[in-house]
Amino acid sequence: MSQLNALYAWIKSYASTQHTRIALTEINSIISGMTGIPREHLLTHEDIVLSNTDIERIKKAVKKRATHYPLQYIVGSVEFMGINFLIDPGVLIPRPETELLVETALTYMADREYRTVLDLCCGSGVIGLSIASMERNAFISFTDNSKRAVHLTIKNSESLGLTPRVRFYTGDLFSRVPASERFDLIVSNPPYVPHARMRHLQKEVLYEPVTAIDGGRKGMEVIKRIIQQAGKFLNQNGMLIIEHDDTQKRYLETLCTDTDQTALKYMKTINDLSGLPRISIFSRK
């Protein structure tokens, strides 16, 4: 048996004495994080040898994984519309869903020729820099509330070369943003899970930022603090795109009033791909 098929099966047999299952797909991945050796090549070269300081990392982060550790945070990368971030333990990892997101950003961006972008809540910043990627005369501004996630956002625009089409806040929402900065679109993933729903979400989230997460009692705190404050921020013909629970579109649709002191008007929600409401738009009055 080659060493590489040995690795295999020393993982199959630990993960079942853990009562678990680790997918093919992810045991390359952690192998090839770990080792550096393309994911494709252990497919065709089962002759691959590793050293035995290899094999002890594959095995930690193996039995890590077994214990529903999330696999982005080992292997410390996370592929997002078909780029490679970096991603730390600390920063909420992206769902492909966020990609809806980018895509909206962009349909609008091309429409209106928006140019200044802020990516608000900006984690791991793969909004921002997915769309800075795509549009080459954006410039995007980053805020979190989170020191860490300011941190890796930044590695990860070095990382893309995009340092010079970025800017940086550390602080709760738009409070670090000069008041005198207007943008042509705001973005954002805010937390927005109801807080009742949390404990029923899969054990590889419990891993992750509380805080990223968690939307209050009817997961909409947050959003409603940045509906309130957002158009402030906006220029004349500007937009807010936000993601959101499911459950939410309702409340959403309403709470932008003609009478209300907010800035903004709704406009629509768009479907994700399972046909739940998933994405809002809300441009200024």
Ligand code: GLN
Second form
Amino acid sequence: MSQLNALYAWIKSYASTQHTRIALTEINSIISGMTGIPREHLLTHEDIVLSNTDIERIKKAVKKRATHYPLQYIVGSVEFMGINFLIDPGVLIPRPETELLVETALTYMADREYRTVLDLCCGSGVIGLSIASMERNAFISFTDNSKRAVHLTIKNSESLGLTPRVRFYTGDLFSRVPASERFDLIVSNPPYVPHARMRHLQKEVLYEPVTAIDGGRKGMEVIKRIIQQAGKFLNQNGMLIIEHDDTQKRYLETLCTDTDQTALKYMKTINDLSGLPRISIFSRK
Ligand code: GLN
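Could the form predicted in complex with the named molecule be shown next, to go alongside the form predicted alone?
To see the whole picture, the full complex is given below, headed by that same chain.
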């Protein structure tokens, strides 16, 4: 049996002792992440030789994965919008549905010739950095209340060669953004999961920073604060595009008219591929 096949067999039997299964694609991601061997080589080169240190590292990673520790934290990276981003346990793992937010933002940016963008609650920076990669004229500011998140966004911006067009702030929502700043577009994937639902999330999610996910009562606590403050930081024809939970559309539709303290107007909500309302758009009044 080749060394690789022996390793696959060990992983399979270890996972079954833990009453779990690890898919082959995940196993190959772990092996590739731990050794640097490209995934496609694993599929075609059965005779790959691994050092004992490699094997020990792979086994350790598999043991961690068997506890539902997220694959993305083990390998330290994630693909989003076709771009490879660094990730670590201090930030939320980007979800594929957030790509809809980026695509929506890019459409409006092209239509309205937007240049300046703020990625609010940026985490690892995937939203703003994807926009910056695809829209070469865009200038992006990032802010997050987590130093670790901002640090990771900086690292990601450096590895993508985007440093000349980015700027960073660390603090609660808009608190560190200079009061005189105005953006064409604010994009945000804030914490929005309703607190009562936190207990029912997948085991993997328990390893992610709770402050990036728990949105308090009805999941609306951070979103409400964003909507109250965002208008002050938008240019006259600017807009806010925000990701949210599928239960929140009805609150979002009425939020501006209800409070009337905001400089924003609800425009519309966009459904994801499964038909659920997940992205809402607000414009300056
Ligand atoms: N979509 C994430 C989840 O389902 C939550 C992300 C967020 O709160 N911004 O866990």
